[in-house]
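Here's a solo chain for you in structure tokens, the form predicted alone.
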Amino acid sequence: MSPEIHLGAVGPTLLVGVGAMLVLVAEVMLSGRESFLGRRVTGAWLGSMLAVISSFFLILALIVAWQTFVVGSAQVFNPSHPMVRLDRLASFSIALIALGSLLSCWLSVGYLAELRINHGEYYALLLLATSGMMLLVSATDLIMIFLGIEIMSIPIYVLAGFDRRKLRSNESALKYFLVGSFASALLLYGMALLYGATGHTDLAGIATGFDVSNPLAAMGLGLVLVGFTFKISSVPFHQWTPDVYEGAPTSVTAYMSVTVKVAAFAALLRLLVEAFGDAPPALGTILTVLAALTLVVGNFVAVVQDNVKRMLAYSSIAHAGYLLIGFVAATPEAYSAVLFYLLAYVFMNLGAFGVIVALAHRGQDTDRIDDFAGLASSRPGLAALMTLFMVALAGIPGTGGFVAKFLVFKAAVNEGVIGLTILGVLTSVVSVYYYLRLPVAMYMREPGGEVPRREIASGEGIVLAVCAVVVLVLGLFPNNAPIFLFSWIRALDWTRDSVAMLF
């Protein structure tokens, strides 16, 4: 008897995977032609067409995921062996990943042309990595979790070294690959130990067979946690982050900084709740230590950075610490706050990197703090946008960043996680210093060196506008905005509905 298969459970993943294949075919078919439909086939035109194809499939995946979220019913790929489930948590995460990938795709068109690395495999790799993320957040079995992580990671290793002419880009790819392979090995070993201790690879089976007094099970959980802490850039498994963020092309850094974090945290949330919901207090202690170290190292090391991409890398590490506070609280309210934080973070961080992308000039990134000196006089619009994103990342009221931090801290206090919350507030004060270094340089220092390019690609403009609007809307009206145009945005309700099915 053939198994009952529901392709809808992997619909978004399949759409994005098919899109990656079509991008490769389209490049082969179009790159050998001199003209197509009356248009001369240039490198810039070909890159734009491939970006359009990629955007089409990402939009389709976004629509399918959102429609599934609205309906609210869960679909299992193979009910007799449930390894992939498209429920509200997966649908919300997939929609957020698709949206982050879509904006990253638009951000890349002008940037790749500016740096003269406009190769078609870029978009195929981006779509393949996105399909892995979508599989990861909908996986309910250790085998599919590992498969999703590898499908996500391998294309990103390549993307990190996509600017093959630059030694720094090659170095970042090699570091990411070596450290990532080591983390994947630890993760796989942990999964094998959990299977040996429980006899199951599915999360529900692990929950019934997990015994904390069994050293095999405890070690397996620890190694799996190590694998995930690498993906979320948590201390002490964060060493790769600043080098990779700095060396990779900025459009790649923007993409991986938001989508990988969403995928890893969403998968970790499902894993901890569904497989280790009754885990021992020791797990909470470990998460508390990880969160505290991540907050301190991320924020204090960011203070001394002169490169904006490295500063944002340590900022990303610090934000992983704030998100881990929600995991320490481990309540539906806290997990809802984590998802809202991820939603706001996508637009705050993508916007900040979007400004760096828009300033790329003559094949070089404008990524040092000194390069931003006097930007308010030469590019006032970009200076204002960068200030908004820095303020949001710092958690200043009126922005989505403030609401996100407030919700996490509130959930932690309600659960009695007082010490860690105080540390989070204090390190947030520290973060204000390094985030405001950029506005100070842009508005209070004289321009120095070469003036960055004045024109801005249409894709970059759309991305920056969308990010700015969403950051402000989430900060002022996180749920049910009174403005008609944004009245459909009910971010708090969406995140609560996403985690409700886990409890």
Given for the second form:
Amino acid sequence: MSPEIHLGAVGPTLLVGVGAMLVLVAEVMLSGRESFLGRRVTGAWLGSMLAVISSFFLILALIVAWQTFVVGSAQVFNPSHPMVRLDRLASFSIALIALGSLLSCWLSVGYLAELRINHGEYYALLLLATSGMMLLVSATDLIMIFLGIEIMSIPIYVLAGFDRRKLRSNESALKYFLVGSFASALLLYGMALLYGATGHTDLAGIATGFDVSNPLAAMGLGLVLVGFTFKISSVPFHQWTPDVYEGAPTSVTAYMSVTVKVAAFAALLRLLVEAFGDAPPALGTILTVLAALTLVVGNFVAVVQDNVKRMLAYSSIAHAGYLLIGFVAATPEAYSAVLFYLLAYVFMNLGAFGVIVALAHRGQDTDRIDDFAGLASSRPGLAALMTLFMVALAGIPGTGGFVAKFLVFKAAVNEGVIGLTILGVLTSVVSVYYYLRLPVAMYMREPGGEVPRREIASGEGIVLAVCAVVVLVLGLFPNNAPIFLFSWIRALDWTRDSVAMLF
Amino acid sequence: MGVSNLLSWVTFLPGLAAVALLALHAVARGSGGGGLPDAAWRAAGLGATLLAFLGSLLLWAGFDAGAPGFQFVEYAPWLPSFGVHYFVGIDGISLLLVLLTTFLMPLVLLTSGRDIKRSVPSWVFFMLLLETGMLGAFVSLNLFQFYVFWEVMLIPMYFIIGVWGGQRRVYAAIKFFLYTMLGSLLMLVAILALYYLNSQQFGSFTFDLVAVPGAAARGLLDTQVPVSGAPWWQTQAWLFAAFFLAFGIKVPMVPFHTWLPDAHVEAPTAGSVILAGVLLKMGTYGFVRFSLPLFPEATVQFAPLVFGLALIGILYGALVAMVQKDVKKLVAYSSVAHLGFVMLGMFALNAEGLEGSILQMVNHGLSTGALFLLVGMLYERRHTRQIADFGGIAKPMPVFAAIFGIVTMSSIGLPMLNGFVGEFLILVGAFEAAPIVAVFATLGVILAAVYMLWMYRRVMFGPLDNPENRGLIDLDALEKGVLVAVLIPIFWIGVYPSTFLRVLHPSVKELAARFERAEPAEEPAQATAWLPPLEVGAEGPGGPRP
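Counterpart to the form predicted alone, namely the form predicted together with the partner chain:
Full assembly next; the chain just shown is listed first.
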């Protein structure tokens, strides 16, 4: 008897995976030719062609995921042996990941050409990593979670080193690879221990068999947590983040900084709710300590950075801390706040990196804070956008970043997590200092040296505009905007519905 | 009134104008030009602020001074599932501050034509945005909405100081931002706690300050904030402290005042005027509107502390102002002293003190605003603000000296000018509450006269021995016009304050009633005829007090 299989449960994952293969084939077919359909094949044309193919599959995956989300019923790949489930949490995260990947894809075209690294594998690797993330967020089994993490990570190791002539990029790839493999090993070890202690690899089974007094189980949970803290770059396993973010090509940094975060946090959410739902109190304490350390280290170390990419790396560590506050509160309200936070984070962070991408010039990144001096007079549009994204990341009202922080703090206060909330609030003040350094440089200092001048590629322009609009809409009208064009956006309802099924 | 949604129009008109101008600017740039010309920006900005002023005059005209509660109320859902609504309305207190804001804005935009030459479009844009932020904070009756406006206001002010300011502008701008942010984020946590307390008590979620007719939710003002247990563990004390930090930094109260001299001195003239005139009032307004009515028991409990800090502010501000060599810095420190008076009157928690304190907010906005304008005019001519560089200025600039003199007197509190009325009421109120403190505060009035008059003498009189001062040109028509416009309300409040006190009565009476049992009120002050009697409780159910 053949098992009952629902391919729809892995629909987006498959689509994007197939897209990756097709991109590879298309690259091979096209790159050797002089002309195709009457057009001369140049590097730039090929790059945009492959980006178009990738976008097609990402949009397809986005539509499928969104359709699933709207319908709302969960699809299980193999009901007799549930390992993958496309429920609302999964479809929401998949849609978000697809959107993030799509925007990164458009961000890459001009940038890769500028850095003369526009090889076709880039898009294939990007799609492959994306499909791994999609698998990860819909996995309900430790083995699938591990598979998802690996399919996600390995292409990103390669992408981080994509600018292979640059030493920094090589260093970034190597460091990410070594630390990442180490984390994967720990994760796998933890999973093995959990299996040994409970006799299950599926999350529901672990939930029934988990007993915290069993040292094997406790250690397994601990090691799995360690594996995840690597991926979400939370203290104390955050050290790779600044080096990798700084060394990797900026378009890759933009991509990984948002999508990996969404995937890892969504998977962690599912893991903690489904497998460790009635968690031992110690788990709450551990998460509290992690969140506190992450907030303090991320925000304080970001203050002294002189490289914008590095500063944003520490800022992303800090944001992991704010997200962890939601995990400490651990209510449906808190988890939907976490999802909203991720939603806003995708757009504000992509926007911030997008500006750095748009400033890349003559094969070089413009990424020192000093490079931004006087930018307001030479590139007023980019300076204004960068200011918006910085203000959003700092959590000033009127932007999505504020609503996100507000929701997390609100959920935390409701659960009585006051101390951590106050720490989050105080470190936010610190964060304002470093986020404002860019506006200070751009508006209040005179330009020093050469002004980077490159026409904005159309892809970059679209991405920046989309990010800016979404950041503002999420900040002003997260639900039911009274503006016709945006009235369909109901981010608060979506995030609430996404977690509602888990409880 | 004829215009519906008048309050929203007044609030959002400047902001909308800013966005519309920006869009036009972008279109003009796109079609090959260099964007809108600076003159167009200035004219449009001035037009928008004048319209807002006109609108607020209409509000004043339509305001029913006898009616308690909020007027011109508008209510619309925003994020209804969280109890976040668009909820605006004004009472007498907010009306006066709205008037002050819309009155000062066109004046500073007019004068800024002289000293702001760089990036004019951004300047006008940020000024307009700032006005909407300030007005929004004054009219908000939903705490979430208030918080949004309160914070949004920071960004334009940050740029105004940081881009167009003086030598140490970046330092001053960041310091200003961080100080305010620190207090206000803790206030956000307190607001959230209040929100959950309210929902526990009434079973519904709302950030509205007062209940809206027809809505199921009760306003946050109805919340009973627990006061049981030791003082250090009372919820109300903690929440009060969080609000106190936010508002106290903005006022600024003494230990938190260090951002003020930097910000005021480094800001361009227009920025200083708005900072002193309106932004500081944000803090005192916050106390009157939120802290006092929300946490009455904690207010009474903390009142001695606030009294102490206010007194220190009055004396310390005056003494530090006395030794300043820079005129602008002197004016900045005088603000610390004046705001100390405002806090003193407020925490006297009786009708006289409260009313004087609110009137003094307006007075300080006018007098200190005018002082900053005058200092700015002098600075434009001489490019120095050192007192030592001046002397005998009255000879080449007689009109300037005369107006400076009047404003100085108003700041000191000379009778017939606005400062006197406010300070008198505050001292009456404070004397009722704590006579000793009032006595010491009176010392502050004397000190104010010392540092202001001393500065005036050193700048205006004496030998005209600095040759660079000989060629100074007196005020031109525009400058005279702007200053005379400020002098009108200065005299008006001084001579006939009841025009303005009248609108305050119902709100102040209601507020003071919350503290009555703590303060066995005496017969209202032996008011002179031109001060309308303050009938606290006289119309209450208990009949007139003995």
